[in-house]
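Presented as structure tokens, the chain that follows is alone, the form predicted alone.
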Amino acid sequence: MPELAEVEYYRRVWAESLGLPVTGVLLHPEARVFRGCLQPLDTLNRLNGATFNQALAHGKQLLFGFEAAGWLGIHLGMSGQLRCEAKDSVQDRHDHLILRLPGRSLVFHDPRMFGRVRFDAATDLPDWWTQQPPDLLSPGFTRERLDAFLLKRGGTPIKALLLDQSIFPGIGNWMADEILWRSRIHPATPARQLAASAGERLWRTTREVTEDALRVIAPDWGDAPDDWLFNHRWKDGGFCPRPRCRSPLSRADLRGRTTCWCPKCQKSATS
């Protein structure tokens, strides 16, 4: 599933076409990605003739503005991608939305259709956009906000909480593992323990990993360096990338999500 940095990458792909008018709209109106959009064919045809003038990202959400026409919201889901292609590109069966612009086409491609398309004709930003939790690099993501959340969900393993979009917008499986590895926190640690002992470290590392992901991945889908956990977590047999550790990594299912950690660097409270 695309996470915060991958979503920002896709925002930039479409943002290169800012300032151009929409000359046509193609879509599969019965596709499940339009489940939150009433009469999608008629609704999205309102974009015809409108100038594409805004491209925003927040967590795993994307929002595109069209002057005097409204707002197009996209969630990429598990397999969604945004592309910019030659104008006359053929519509693939998984290309559920194509916006024709002069000399190019903006494409939303989603084979598994867990993604979602929304539309709002309002002049101002839609409520479902403005009511999202604070961005992880914004002043609103405070240590106090994090501590209150950890205490409220005190018995929940921290790995599961890092995937909660109501407090960690944009964090997915690989970023959660990266944050915990850098913080030297075991993924099964109950949240209440962190509020007392490691909340500051978790808060700072969350911001650090977010900054690193946006710097390395977002501009051009760049490769993560080998001193991140990222390159070592995907399959059994990986080793901790810390030069003084190099311990075999552990992998297990934790509340339905595959989780990777270093048993030496991230000791369990019961170990």
The other form holds:
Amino acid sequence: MPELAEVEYYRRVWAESLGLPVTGVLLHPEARVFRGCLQPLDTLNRLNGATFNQALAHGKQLLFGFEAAGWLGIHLGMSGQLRCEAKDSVQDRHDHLILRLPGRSLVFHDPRMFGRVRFDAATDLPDWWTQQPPDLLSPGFTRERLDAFLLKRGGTPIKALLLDQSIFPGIGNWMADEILWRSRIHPATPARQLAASAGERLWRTTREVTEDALRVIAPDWGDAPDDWLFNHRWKDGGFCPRPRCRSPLSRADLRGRTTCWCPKCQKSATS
DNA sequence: CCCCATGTTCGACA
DNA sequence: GTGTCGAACATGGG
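Could you switch over to the form predicted together with the DNA, since the one displayed so far is the form predicted alone?
Complete assembly follows, chain above in first position.
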């Protein structure tokens, strides 16, 4: 489920418990979500007694800090959720990690297990965290950076590039379609075509959609307004929400992901 | 039974 | 080496 705004929502769910000590750690050590995390069972026990003192999000990545014990990195994959449950909540089959804190439990739940948990027993921020690409709303996400990327990957459809986390951290399938719809760019347009004509529009709209998504979804998982593509893109028979358009929307598989667009508003490419 | 799912990674190929 | 693309991962819901 989660793209950057949903990830930020989940960050806030756990952040409500900042300042509290960990009193217990439960996990399913055999779960696939621990792939790449060395010795999870042993090292995660360091969290016992440590104060939960940091809750960070960057794109789709989450990082939670525990004073003097280390850092817990979480990626939610396709179906991951962070929950705050009762202090004695029973561990479900898909609750791969549970932190007991005074009066509550923080739960990482992920049925499909495309998500991932890792633990770094260090004081400094982990390298994989500090080396992430610039946030979409930060000064580092520049037109120059975007244009260079569009040219380097010039043969790839722009829809596929918007899902590339090395330059668009936090963008996922629905945000990519929303950005292209708003900027009137056809999802199959080869990137090199945009660098010349629509780079500025794409750059600006990317940041607008990011701001809007965070404003609407992050505080309490609010519903998207009906004038976004979001509410019309999932089901068959949807119509373009643009006031003077209202054309039937198209949907097709593009590079393995369902893509929705308005054939009347988004015409920058054939097909 | 079928098909679909807001993600990432790996290997094949040109 | 580089860029591109399909398949695989695992589970649940309609």
